[in-house]
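A lone chain, given as structure tokens: the form predicted alone.
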Amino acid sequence: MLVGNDVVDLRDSESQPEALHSRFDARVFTAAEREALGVSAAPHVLRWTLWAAKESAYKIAKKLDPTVRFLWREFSTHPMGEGWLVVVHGPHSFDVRVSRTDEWVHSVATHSSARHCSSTHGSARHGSARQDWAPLRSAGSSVGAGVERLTRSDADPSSAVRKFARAAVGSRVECPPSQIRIAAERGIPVAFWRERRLSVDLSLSHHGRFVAWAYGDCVIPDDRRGFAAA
């Protein structure tokens, strides 16, 4: 399962409404998403939640065409309940989960094949959220994600946001963090086990104050023999 996720900080000085440009709407959203921002009481948080939906599919189709450009107009939002957004580009549709607090939104997008799933959203405490989702979860598909907020403010993001992912992704794969390797392939993060490619797909994201991640279809190594000792 391929799935791309993004956090915005909406206390960030860069996210304010008066930091923007004056076409900053009319150029990223299309005619139905400006219009809901100009009827909604909370448009400030949503206009995070929608570029959020559509940073985390684009995330998606670039796994999928390494050909697209994120031309955010062509990435069209389509709210389908609380929480639950589809975002379609072009012949793809993606599956969006939203999560938010007072100090951030995060959103995890799936392949729209998953649209039907069921979801479990992790407490959110001191800046700090974990979900585990299971959609298609009769073919033993999964997806976890989660937010942490930075403890120091010259913390590298790039770094802390891997630290986060390789302790979930060894707890999913029963491996001890220290053995999870991140690497970049043409920009997108992929997961490896001892010099060996986990069956993991990875999206990692960090802005402001905070850093998140998500991963989809991890698979157990079938080897594993005396990994606790390294």
The other form holds:
Amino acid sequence: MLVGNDVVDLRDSESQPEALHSRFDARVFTAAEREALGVSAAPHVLRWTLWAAKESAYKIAKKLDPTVRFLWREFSTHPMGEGWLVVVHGPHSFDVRVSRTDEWVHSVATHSSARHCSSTHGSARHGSARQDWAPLRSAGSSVGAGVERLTRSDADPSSAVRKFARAAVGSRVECPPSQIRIAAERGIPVAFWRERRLSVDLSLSHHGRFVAWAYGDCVIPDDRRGFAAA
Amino acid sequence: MTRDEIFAKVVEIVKPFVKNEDALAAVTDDTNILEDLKVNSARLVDIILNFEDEFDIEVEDEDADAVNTVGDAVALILEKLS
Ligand SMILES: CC(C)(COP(=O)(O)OP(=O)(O)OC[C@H]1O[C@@H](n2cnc3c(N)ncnc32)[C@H](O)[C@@H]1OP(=O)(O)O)[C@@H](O)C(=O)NCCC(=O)NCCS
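Mind giving me the form predicted together with its partner chain, seeing as the form predicted alone was just shown?
Every component of the complex follows; first up is the chain already shown.
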């Protein structure tokens, strides 16, 4: 299961409608998306929901095909239900779950060739400021994701999101976060346990006051036991 | 418009969206807009639209996606103006 995620700080000054170029919507959104924005009671939230959905899908599309380009309108969004969209790009569909508070929008896209567009996810559990998704489990696969608020001590969002992602992956594979390392391949984050690449797909995002992470299909290494406590 | 003038205008357009002031202070053609200047990807849309307005050009989405560095932006604008 491949994952992509994106967080948008809804109160960031750069995200406000008056800060956007007057042609922003026309450039980024399809006709159907613009129509939805036009009739929405909360266009600000919808705008960033659609953006986050596109970007989280793009992050997976780029993993499937490194030559993929982020041509915004070619990632079309299709509402499926409350907090659930499908993003279509060429032959691929991406299942996107969106969670929001008054402060942020967080989208988690998943893609698996056999199961995409299915509704096999479990339900997400949302807290308030500190939100975690219980791993969304479907047959043989699971997705974990979370949003965290940066604190004064988090000088660098890239480091902060890696700290949270290491804790989440570590907890999933029952290893201390100190044994998890996150590196990048073509900018895409990859996780290692004791220098061995973990069988987990990872996605990181940061914007404004928030950072977010998601992982998919985290397989516990066979020989992990015995090392975990070391 | 000379290449240097375009470079200066590009930097001026990008500047409001930059999160890494140190990288901006040392900006060159090779400076990556997203990775070095830490511009958020949504802000790239505004930057591209501002290029269109400032230089009276049209930038296709395909062209926009090829803009990684400040030098890429300058080259694209030079090409569109020629
Ligand atoms: C991937 C991308 C969309 C993320 O941009 P963003 O919204 O500014 O940043 P986010 O905080 O949501 O995500 C950043 C994280 O995505 C991950 N990432 C970077 N490149 C990635 C890629 N190609 N695929 C998947 N994930 C990627 C990294 O973990 C990065 O975190 P880091 O900077 O701490 O290493 C952007 O970097 C990108 O490559 N855009 C393509 C170019 C583009 O936008 N073209 C449009 C025309 S101008």
